[in-house]
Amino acid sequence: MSEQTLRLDYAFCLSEALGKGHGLELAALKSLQAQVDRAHARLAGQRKEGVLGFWDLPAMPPEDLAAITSEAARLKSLADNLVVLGIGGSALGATAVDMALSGVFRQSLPCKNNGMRLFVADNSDPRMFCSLLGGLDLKRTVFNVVSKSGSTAETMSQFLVVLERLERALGPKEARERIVFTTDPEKGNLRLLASREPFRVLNVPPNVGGRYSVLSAVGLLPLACAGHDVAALLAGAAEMAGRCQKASLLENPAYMFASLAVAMQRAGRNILVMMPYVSDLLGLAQWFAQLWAESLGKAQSLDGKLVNLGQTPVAAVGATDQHSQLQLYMEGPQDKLVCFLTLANYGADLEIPALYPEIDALAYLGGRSMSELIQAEALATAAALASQGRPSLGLRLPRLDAQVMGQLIFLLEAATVAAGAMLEINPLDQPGVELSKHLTYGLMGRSGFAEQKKRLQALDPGARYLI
C-alpha cells in the first residue's frame, strides 16, 4: 500500500497496549469476523438493490461531472462570492472539505485556484443571516439552495428572503440568474419552481440521503466553484471504494473502525471524540458528528424491537483540546473512544527560533519546528490516554488535498453504514427528527399541521416554571 494512502491505526484499542483487562484480545478482534460477513453480505445486497446510492458516487459519469463544473464556471464568471443555503446534510459536507483545503480563515484571506468565497448559512438565525447578507455586495454574489424536499423550513425561508432581496437590487430576471436549485430530479418544491420559473437546476440522486451527499452535487458545486479538484476528490473516494469492498475485517479499514467502535459501545465506550490534530479539520469532525449520529442513533431495530441505541459523537482539535476536554478524558468515566486524525505533511511549516537558551522551558524548543510539536502532543495524548487504560484509534492522512479527503470522507460513510449492519438498525434514516419539523410546521402556521400545534401548547406549562 501507497504511503500516500490514508491508514486506520487501531493498536491502542488492543489490550496488548493498553494492558490487560482493557482493549480487546487480538483473538476477540478476530472473532468479529462472524458479525462483519453477515454485515458485508446486507451491505453487498443493499449495493446491489441500489439502496446505498453514495457508494456509487465515487464513479460518477463524466457528463454529469461536467454539468457541476460547468454551472461552476457560469457563476463565476457572474459573483466572487457563493453562498450555499443548506442546513444538516446540505451544508455540514461542503464547509468540511472547504475548510480543510483552504483553512479556517478562508474567508479573510485571497481566494485559491481562481475560486470563490463560499459562506454556508446553516442555520434561521436572523442574526447570523442579516450579517452575512449586510456584509456582501449581493451584485457580486450567487446563491445555491440545497434542498431533495424544498420543503426544510431553514432554507426555504432564506431563500424566499435572498429572492426578494435580489428582485429588488437586479430585477427577477438576474435575480434568478444567480439562484441554483440543488434538489430532488423529480418532486418537490424547488422542482415544482424550477418548472415555474427559469432557475437552474442541479440533481440530487434519490438514493442519496444528505449526510451522504457531499459527493454529488450538493457538495461538489460548491467545491468547484471554491476552486477545488472534485475530480480529484472523486478519484480518491473512489480509491478508497476498492479498499471498503474486501471482506476481511484485517484488510477493510471500514469494517474495522466499525467493528471496533461497535465493540467499544457495547462494552459502555457511548461516546466518540473525533480530535484531528488539524485545525483546518474541524469541520470534517463536525461533518463526522452528523453523520454518525444521525445515522446510528436509532430507537428500534430492523426487527422492531425497542433497542435505543447510539455513540454520541463529540468534535475537538488537538492541541487545542488538550487544553479543555482531555482531563475528561484522561480521569473521568471510562465511557470514551477517541479517535485521533494525525498529518504527516502539513503542507507548511515554521522552526521553532533558538532563542533564550537559558531558560530550559524554552531552550528545548528552538531548533525544531511547530509540525514536530503538534505530531509530538499527538503521540503523547494517544500514549496517555493508553496508559490509563483508555483506547484510540488513529487515522493517519499522508497530506491534506483533495484526493486525501476523498478517501477520508468515503471511509467513513462506509464505516457507518457498516456499523449500522452490525447494530442491525437503519443508517439510512431519521425517523426521530421528523416530530421536530412537524411541530414547528404547527407552530408557523402551515396547512395541515394545526394538531401538532395543539400538541405542542398541551405540552407548554406557561410560567409556572419561570423564575
Given for the second form:
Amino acid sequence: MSEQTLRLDYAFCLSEALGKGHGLELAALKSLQAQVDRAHARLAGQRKEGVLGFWDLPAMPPEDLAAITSEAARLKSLADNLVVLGIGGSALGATAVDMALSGVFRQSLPCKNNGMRLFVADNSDPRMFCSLLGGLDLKRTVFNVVSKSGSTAETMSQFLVVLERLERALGPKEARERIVFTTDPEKGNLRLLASREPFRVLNVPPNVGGRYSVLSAVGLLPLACAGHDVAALLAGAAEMAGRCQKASLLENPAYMFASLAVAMQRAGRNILVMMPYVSDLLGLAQWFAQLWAESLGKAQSLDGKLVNLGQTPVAAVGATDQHSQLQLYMEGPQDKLVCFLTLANYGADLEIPALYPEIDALAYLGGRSMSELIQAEALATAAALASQGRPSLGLRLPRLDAQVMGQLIFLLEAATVAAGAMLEINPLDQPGVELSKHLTYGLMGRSGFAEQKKRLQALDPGARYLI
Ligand code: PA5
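Cool, the form predicted on its own is there; where's the form predicted together with ligand PA5?
Starting with the chain above, the whole complex follows.
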C-alpha cells in the first residue's frame, strides 16, 4: 500500500505491546471477524436499501458537484465572507475541514486559495452572534442557512435575524440573493420558503443524516466558497470507500477501528479520546466527537432491549493536552482508549536554532526540527501509555490536504456505522435529543407544545436549592 494513504496502526492495542492481562490478544481480535461478518452483511443490506446515503456521496454525479461549485462561484462574486448558519451535523464538518486546510488561526489571517473567509455560527448564543454580525461588513457577506429539517430553533432564529438585517441594509430582493439554503429536497420550512420566495437552495439527500453530511452540499458549498478542492476531498473519500468495502477485519480500516473500539468498550474502556498531534485537526476531533456520541449513545438495541450503550468521545490535541489531560490518561481510571492522529509531513517546518549549546535543556533541541519534536512527542506519549498497559491506536496521515481529509472523514463515518452494527444499535437516529428540543418549543410558546411547557414547569425546581 502506498505511503501516500492513511494507515491505521493497532500495535498498541495488543497485549504483545501492553503486557499480559492488558489490551487484546491478537487471536481474540481476529475472533471478532464473525461479528464483523454480521456487521458487513447488515451494512451491505442497508446500502442496497438506500439507507446509508453517505456511502454514495464520494461518487456523486458530476452535475450535483457542478451545482455546488457554481453556486460557490456566484457567492464569491458577491462577497468576501460566508457565514454558515447551522448546528450539529450541519456545522461541524465544514469547520473541521476548513480548519484542517486553512489553519486554526485562519479567520485572523489573509485567506488562502482565493477563498472567502468562512465563519460557522453554530449556536443561539446572542453574545457570539452579535459580535460576529457587528464585526462583519454586511454588504461583503453572504449566508448559507444549513438545516436538513428546516426547523432547528438555533438556526431558524439566526436566519430570521439575518434576513431582517439584510433587508434593511440592501432591500428584499438583494437580501434573498445573499442567502442560500441547504436543506431537504422536499420537506421542511426552508423548502417551503424557497418555493414561495426567490431563495437559492441546494439539496441534502434525504438518506444522508446531519452528522454524516459533510461530503454533501452541507459541507461542500462552504468549503468550495473557502477555496478548498472539494473534488479532491471526494476523491480521497472514494479511495477510502474502496478500502472500507473489504469484508476482512484485517484489511478494512473501518472494521478494525470499530472492532478495537467495541472490544475496548466491552472491556470497560468507556471513553474514546481523539487526539491529533496537529492543532489544525482540533475541529476534526470535535466533528468526530459528535459523530461518535450521537450515533452510538443509545438506550435501546435494534431488538428493543434496554442497553444504555455508548463510549464517551473526548477531543484533545497533542502536544497541547500533554500539559493538560495526559496526567489523567496515564494514571487515572483504566477506562480510556486513545486514538492518536499523526502526520508524516506537516507541510511546513522550522529548524530550531542551536543558540545555547552550554545549556543541556536547550542544546538537544538545536539543529532539530519542530516536526521531529512533535512526532517524537506523539510516539513517546503512546509508548508511555503502553508501558502502563494503556491502549491506543494510531491513524497515520501522510500529509494534510483535501484528499487525505476525504480519506479520514470517510474512514471515521464508516467505522461509526460498523461499530453501530457490531453493537446492534441504530447509529443513524438520535431519539435522545428530541425531548429537550420539545421542552424548548414549549417554553418559547410554539403552538402544539403547551403540554411540554407544563411538563417542564412541573420538573423545574426553580430557586429552591439556589444558594
Ligand atoms: O446529526 C444530526 O442529525 C444532528 O446533529 C443535526 O445535524 C442537527 O440537529 C441539526 O439539524 P438540522 O440540520 O435539521 O437543522
